[in-house]
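What follows is a single chain, given as structure tokens, in the form predicted on its own.
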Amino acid sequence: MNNPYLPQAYKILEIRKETAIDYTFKVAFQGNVIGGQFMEISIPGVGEAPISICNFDKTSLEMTIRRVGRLTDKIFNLQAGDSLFMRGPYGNGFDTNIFKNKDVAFIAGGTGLAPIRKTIDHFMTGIDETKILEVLVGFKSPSDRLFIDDLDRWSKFGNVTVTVDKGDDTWQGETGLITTHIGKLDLSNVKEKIAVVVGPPIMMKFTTLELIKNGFKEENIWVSFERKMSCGIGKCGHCKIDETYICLDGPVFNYIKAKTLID
């Protein structure tokens, strides 16, 4: 009998460290996956949790998962070689074939940018199917930032966009929250441009108001939620938002759908 809440051992081929409590695992993974899903990661007798898939190909992906708690201290003690346990991938991810020859904005706050890490990085790697591709990420501080390697190289190809709300004796970048930096986004075909926006819900809200308030039509506007998805399966209802159940329906939605989600 097929048991859908029963994990598997993958191999952990590689940790990153990106900041002081976000590292990168790198898992042995083949199987078909989709900018902006998720996987449920355990460990045995400890716990799970939903944590997004922020880099795939056909062998492997990778999720970047923070430092927070009992379960995450045990992922932490992790070696490569280990095993790390999964089940997924779950949601609906992005659909790329919304944003092709479109001006597209990625705007993410803080871990935001995982969950889009991928689906930037494909149009940054086919930037000929987009018009004007920008991103636009935000951050605490500079020790904060998250994928500095991928800014830096996606900085080559598209407008690329990194604040953080408070700098330090070394940053010479930009400061301010993001929605300061909205303005600043090419607007010149603001009633046909797309923007993605994923980041902490009052981020979110706020960044939404904003992108509106310049001209974005809100049909225009994809949003992903980061909600406490236990089940993954449309099951337990714990993400369910009246008739909606973040895990299936999303986690991303379109800002006339999600603007209806208020819990």
The other form holds:
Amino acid sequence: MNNPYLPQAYKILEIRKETAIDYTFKVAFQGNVIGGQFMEISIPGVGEAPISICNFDKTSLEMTIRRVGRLTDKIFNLQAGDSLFMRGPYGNGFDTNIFKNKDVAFIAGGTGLAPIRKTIDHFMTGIDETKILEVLVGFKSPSDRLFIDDLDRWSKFGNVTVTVDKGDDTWQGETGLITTHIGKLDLSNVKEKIAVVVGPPIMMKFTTLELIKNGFKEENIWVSFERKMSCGIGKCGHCKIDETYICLDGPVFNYIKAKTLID
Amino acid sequence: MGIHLSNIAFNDYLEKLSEKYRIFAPIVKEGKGKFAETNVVGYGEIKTLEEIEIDKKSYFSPKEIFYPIRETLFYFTDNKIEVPKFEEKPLVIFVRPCDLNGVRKLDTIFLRNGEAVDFYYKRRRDLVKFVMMECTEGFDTCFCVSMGSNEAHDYDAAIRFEDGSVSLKIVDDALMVENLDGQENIDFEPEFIKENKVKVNIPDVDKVTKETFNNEIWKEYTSRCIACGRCNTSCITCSCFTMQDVSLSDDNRIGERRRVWTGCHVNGFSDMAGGHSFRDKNGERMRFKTMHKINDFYKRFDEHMCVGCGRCDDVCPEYISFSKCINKLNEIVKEDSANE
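Next, report the structure of the form predicted together with its partner chain; the form predicted on its own has already been given.
Okay, now the whole complex, with that chain kicking things off.
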């Protein structure tokens, strides 16, 4: 009988510093992955947690991890060449067919950019085409920005807006909450336009409301949820909201479904 | 088809059965009650019929026998992972019909929710045979009839306790033993309770709306519930667990990962690293549990989770009644749908 709880050791190939508290870990991995899925990563004896996959290819995957607790403290002590224990990938992920040949806006708040990074890249690099491709990302401050190189690179192919809640002396870009930038998106075909919104719960709540206010149709909005999980496979009960298990039925949901979920 | 056995002959049967099985039943645990010098009825291993507590409801459900409160998933030494060896004797568990129905709901979560089968649950569950104890009277807080779980038919054997004797129906041949003295063949079918003192009316799942979730009634429970989680741990159908990693050496080279029971009422159940949490108010947890037991589970699996055993009412230190909560909920759903 297959034991779904057993993690395997995978070698860390590279660690990239994104910010003072966010590092991207590149791990040797072979297997089928869909952008938006997550792994259960762990250090035996310390703990296990679900972490979004932000990038992958045939031989590796990457996860951007924020140092916020006991497990992630230990993970930040690891170095390239060390092992990280993982099982997965889990969850539904983003179906790229939804965005093909459509007018799309990817909207992320902070680390919410990680789970959609691969899907954005899929279209930015032209593996599939969209009609209009916009990326709107908000961070707390300039020093909290993630994937700076990707954001620069993407701005050559699509319309990329980076805004910070509060700038500093050197910041010359946009400021203000994400919701204040929704109206500046290309809304010429808003009834057909697709939006993906991922970020902290409060950001997702007000951003989706703002999108609807600006004419977006509910069925054209997609979100991704984050919850505490102990198993990732529908048993532990932590991520359940109503009859929905985020690990099995999500984490990606259409807004029509997402708006009915009451914690 | 069944057999009739004197208590002496039944004890002989249990003795023969115990060569192959460990036998569990509700028993009186002396001095283990919540107050000094009081007893509690819980599940324990038995050898004879006299040990079985027939006249009282067990305070805890039988789930702890095959879904342990704490279970090691694996040990690790450096980067080597090892699953604990499992060489347990098969189990016979005496249960009431409500609990037998409850086991099916546990099976649903562990074996059928999602594609993955829970390895640890299954390997223990496969060892269990259930002897259903006829239950025609029920207890003060039971509402199994309203939940449709007063009857169960997927037992391996059924038993009726009589004065000095028992009637037994053995369905699974694995529970047969050879050469029972004084065995008398009779027609025996277990009977079921037809009416409880407590009745609940469950709101129609189609009528439960967002307004139901946001109704004022949940606020009352914020001031009453103390989030002790007793309702979760005593419930036959509560299945939630959380991971617990333990390091057995200072350098973290040797240790184990366990899972332990938890529940939606318990503090920290939904807390994520980084500070986000959900259902911080205890009333929200009461709403979450209530909806899970009599609404959400049904939407996913076409039957309600709650079996109406009433243990949550028995164990609550704040005297919160789940059956009263269901009835209150039904009233507000009725009002809401009448107002539409």
